[in-house]
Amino acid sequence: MTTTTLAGTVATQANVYFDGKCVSHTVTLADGVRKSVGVILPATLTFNTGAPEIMETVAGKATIKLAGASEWQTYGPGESFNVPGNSSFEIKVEGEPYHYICHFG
């Protein structure tokens, strides 16, 4: 199931990555819980985690390669993959633009 809204205070500041390439906004939920909700335009880019993540996937799709791992796994609306913290991906996005949720910790 694809998350549709998120309840929460928005920073108006978007994160911009890779020359505009991939767009973001932080959303903090009345907890303190933070997110990331944004779009990756047509592109394949590589992203260092800190924190463990979930990559909630949105709308459009995206082709993944975890570090270490050799095979590329494709996700699409309504999917998510996981990432370890202090770990890095690849992400391929080809046609439409990805639009994910990325959920910390």
The other form holds:
There are 2 protein chains.
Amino acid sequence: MTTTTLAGTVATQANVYFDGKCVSHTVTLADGVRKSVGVILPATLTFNTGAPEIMETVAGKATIKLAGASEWQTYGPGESFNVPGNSSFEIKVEGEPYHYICHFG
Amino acid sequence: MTTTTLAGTVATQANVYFDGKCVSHTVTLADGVRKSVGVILPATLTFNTGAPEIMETVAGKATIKLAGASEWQTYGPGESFNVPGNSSFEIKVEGEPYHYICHFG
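We have the form predicted on its own; now please give the form predicted in complex with another copy of the chain.
Full complex below, order starting with the chain above.
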């Protein structure tokens, strides 16, 4: 199941990374939990994490390699992957944009 | 004054236009009013409107020419421009991304 909506307060200024290859908006839920909803355009990028992250795929697909992993794995709608804190992952998006929710903590 | 947050329900799948030069997320307020928060990357684009729109600048700046207008006008943070329904406008963004809220109706 894909999460299609999030109720909360949206920051109107986006987060723009990698010259716009990744654009996200931060959403703060009623209980104070912070998430972001975003898009990654076709590209191969390396993201660093501070807090641990769960990346939930909303639409499209992405192929991921976590720091220290030897294999790439592909995730589609409704599928998630976990990234440890203070780590990194490579993400490869081809063809269509990848839409995600990033859950922190 | 710039609107820094919007409270409502955010669609987790983004709207991606012009190969990602424009990415927005739709927000539905508690009273059912629909808005979008988005980013336009450096580019010159032509947007068509269905409903009338008020484009509120959150960050960055954009230079606009409405359909039928002879002059370009530049808008920065806190400034808005109105676009009639069933019309169009050209928008030129240079250097930094343009962050906006689109108010419909």
